[in-house]
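First, one chain by itself in structure tokens, the form predicted alone.
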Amino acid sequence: MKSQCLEIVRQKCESCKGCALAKTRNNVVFSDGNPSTAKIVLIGEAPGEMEDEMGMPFVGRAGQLLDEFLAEAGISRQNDLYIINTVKCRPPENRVPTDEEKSSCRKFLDAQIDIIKPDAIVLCGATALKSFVELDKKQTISKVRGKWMSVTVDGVEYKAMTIFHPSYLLRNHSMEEGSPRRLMQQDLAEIKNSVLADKVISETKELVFA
């Protein structure tokens, strides 16, 4: 069921031409992951050139080092998670979405979740957090990374918590303690424990009873 409506969405989204980013994209970036399955949505910023060529989120550097970070702490791309951006089109040179754009593609943005209904929210760096969240100027990325909150869509309250975006990392290779790295193993681990803590039980209980 979920599966046939986010099918209507994506059709819709790939026939819309609400802002200027239709004309220059290749493919529409809907979605990636089990809708079934999902118990996490994973907002991004926007498809990057890889993505717009393959027409899926997450598959050039910047997501093959997301993808070697969530193996890590145990969370399956394929099917924990539902991988959306918040635009569905890549904006020119890889820039940062206009808040025009995000305001065009953000029915499509809500769509997604509405039909997921996700247990978390995971907000990949700072464009997502800002799609939902209003900060002060005091408050950066780095302050509020690894706390979960509440969000809202559509009258509906998601509890969701902010990670680095893995382009942040590729910049910053350390893993010392306080690093940026290090923290995005810890704050995946916090989810891992906090959102799939189920998974683990009844993983575990297959394991002794097998």
Given for the second form:
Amino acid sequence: MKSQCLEIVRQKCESCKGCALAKTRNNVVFSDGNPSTAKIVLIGEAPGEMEDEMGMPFVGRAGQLLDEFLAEAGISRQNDLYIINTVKCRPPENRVPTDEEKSSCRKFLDAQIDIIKPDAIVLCGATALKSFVELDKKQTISKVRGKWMSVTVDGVEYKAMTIFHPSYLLRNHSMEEGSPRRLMQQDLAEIKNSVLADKVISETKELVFA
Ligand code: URA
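Having seen the form predicted alone, can you show the form predicted in complex with uracil (URA)?
Everything in the complex follows now, all chains and molecules, and the chain you saw is the first one.
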């Protein structure tokens, strides 16, 4: 049922000419993951070059790094997550999407969340965060990441957490205590423990009774 509803939204999205990005895109990048099993919607910024070529979110360098962090945390990209972007078409030169592009695409983002009705939303980086929360000047990603908060989509409240965008981690290699990469590990562990608790229990049983 979710898949059928999403298919209708996908078709509308793929023929969208709501903003200028429609002229330069190769592919609309709609989603990845299994809508029937995903308990978490992970929202990025916008497709990059590889994503635009392949029509899939997070398949370039940043996506590969995200995959490594997810695998280490025991979060399955294919089963636990439904991965989408704030904006579905690539902005030229990978610039940050404009307010006009974001608002033109917003109906697709909201529809995807509304259909999935996830147990939690993970906001990956500043663009995703700012689509849901107005930040005052003192609130940087470093300050808000890792904390559960509540966001509302079409009148429904969801628990949400902001994490660093993997592109930021590509530029920050340190694994020292308190470094962005270590904080990413902590945040994903918290997401796994509090949203995918059943999975944690069954994996523990496997370990104990194997
Ligand atoms: N960055 C994003 O935010 N989304 C992608 O799909 C790829 C890179």
